[in-house]
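In structure tokens, the next block holds one chain alone, the form predicted on its own.
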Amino acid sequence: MKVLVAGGAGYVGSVLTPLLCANGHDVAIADACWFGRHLPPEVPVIETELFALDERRLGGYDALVFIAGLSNDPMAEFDPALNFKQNAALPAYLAYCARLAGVRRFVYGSSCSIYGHTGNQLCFEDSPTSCTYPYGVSKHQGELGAMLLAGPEYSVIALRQGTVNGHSPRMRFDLIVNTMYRSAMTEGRITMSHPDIWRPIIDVRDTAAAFVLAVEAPEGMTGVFNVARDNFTVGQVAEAVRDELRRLDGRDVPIENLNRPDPRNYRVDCSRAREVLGFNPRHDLASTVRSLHEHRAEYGDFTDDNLYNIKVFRKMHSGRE
């Protein structure tokens, strides 16, 4: 398939690019590159404003993979006007540009955050979502705008995607198990906003083969589906990253709780992804700590900010705050 991946610049998007390649796309990125290129010197990039794309440049592609947009809540409530724009207004364009071009396919890199706080309860595609917060919502209109399009001509489908974590050739450590593992290096100690807080995890490997399901799902599917590894506390992802690094090379750091409260509060179910898309998770925590460790020679200290989104973020908006 000849496939245009949004944003495939970004975290996942360097990770999802070479295994579309790897079975056998024709694959394109286009991205405003706000965090730089990590991409194989052969994929081409567009680099565009990606409300430049219309319905004449999106022409020839059998799928459109959409993975753009501000991509976590500090972004988000650092300039919401702009959150509303990339994550609620820009897919729903895009999907209706798809449309018109002929594209038979368009994915949407959605969130399970659209869940918002929901305490025990498990929620499922159909469950309701409470989210109040601007990225929540923003995500969750842009879900909802491009799936009114869908038609027999036209399949949407939607990934709720879990917190991703691991390594990505566009590394983040803003990400729960990214940050914990940094600041077990760097301070010799994890800290967490508060241990009983719920969150889907899922590794950026498996997110990436999940989108690679969407993309080569049978013609005509649509739907929206949950994709994660498991549900964990915070305090459950916390020991599993002291207990791997024990592990790797005996390093015992202590877990700080900061009992601090947060607006997300969400478990999933993931069947409808395992039965409908055949999505198997391979990674689970403790296999996202060892392909940080794997890496860790390429992070230098930590500190630089194009491993931080908001960092990177500012430093494009200075003078604003």
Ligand SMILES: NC(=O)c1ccc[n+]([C@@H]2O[C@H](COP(=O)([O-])OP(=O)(O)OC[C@H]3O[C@@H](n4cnc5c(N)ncnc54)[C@H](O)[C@@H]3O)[C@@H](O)[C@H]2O)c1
Contents of the next structure:
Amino acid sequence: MKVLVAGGAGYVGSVLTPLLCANGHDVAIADACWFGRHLPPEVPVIETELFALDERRLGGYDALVFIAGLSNDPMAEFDPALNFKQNAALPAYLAYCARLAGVRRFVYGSSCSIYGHTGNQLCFEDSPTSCTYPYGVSKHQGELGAMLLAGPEYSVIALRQGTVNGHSPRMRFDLIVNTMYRSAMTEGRITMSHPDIWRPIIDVRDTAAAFVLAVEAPEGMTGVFNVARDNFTVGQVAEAVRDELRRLDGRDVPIENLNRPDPRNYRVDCSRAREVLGFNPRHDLASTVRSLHEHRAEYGDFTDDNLYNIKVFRKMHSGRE
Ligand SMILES: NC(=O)c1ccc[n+]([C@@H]2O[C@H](COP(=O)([O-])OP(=O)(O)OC[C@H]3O[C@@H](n4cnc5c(N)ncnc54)[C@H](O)[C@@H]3O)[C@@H](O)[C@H]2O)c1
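Okay, that is the form predicted on its own; can I get the form predicted in complex with this ligand now?
Everything in the complex follows now, all chains and molecules, and the chain you saw is the first one.
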């Protein structure tokens, strides 16, 4: 298939793109490259603000994968107005242009953070959501905008990803497992907001595999899917990072509980993705930590601003604070 990945130069896209290529797809990227390019050199990159695309530029693709926008809470809260444009309006606009252009499938990189603070009950795709923070609300709006456009000739698949972790050529250290790994390596301790908060977690290699399944799903399939390896408490994640590091190089780091409230606490059910898409995550938390440790020489002293989305974003918009 001819696949355009909007936002494909990011953390998820830099793992997804080689996998799509390996599966025989003809892949191109459209991205403003906020965090640089860490993609196979043979993959064409259209360096552009995505709002500049229109239906003429999208003609000829079989599928459009949307994994762009502002990808965490600090970015969304830094500039809420821009967040609502990039996360709510942009995916709806591109889904609309793609439909006009005759693209047959739109795959949207949604987020489990739309569930918000849901207590400890399991969230299914049709469970009520209760988030009030800009990132979660805007990701839900983007998903709804795209889903509204689905039709017999136009399949829309939304993947509500748990927090994604592990090594990517475009690395981020602002994601839970990655952050704990970084603090263990640099500060000799792991800090956590609160041990009892629930989060669904997924390795970036499993996320990439889920996107490939969505691209390749039977023609006409439309739907929303939770995708995560499993649900973990923040305390369990901290223990897994500590235990795997101890096993890998004898490092023994204490875990410190900051006891901070968190507006996000959700557990999700992924049986629909398993049953309908054939999603079968392969990487547990220990495997995610190993992937980070294998690449540790590439992270230097972990101080490069490019490793933290909000630092890059602040620099891009300096003068606005
Ligand atoms: N990483 C996670 O834990 C996670 C979890 C759930 C959902 N998601 C969603 O998955 C998607 C991918 O996440 P990621 O971690 O790879 O993010 P990322 O921030 O690493 O990458 C986003 C990419 O999109 C590009 N981009 C964003 N807005 C753009 C625009 N308007 N025009 C041109 N390029 C633009 C950036 O340059 C960047 O390369 C995002 O939509 C995010 O909201 C991520």
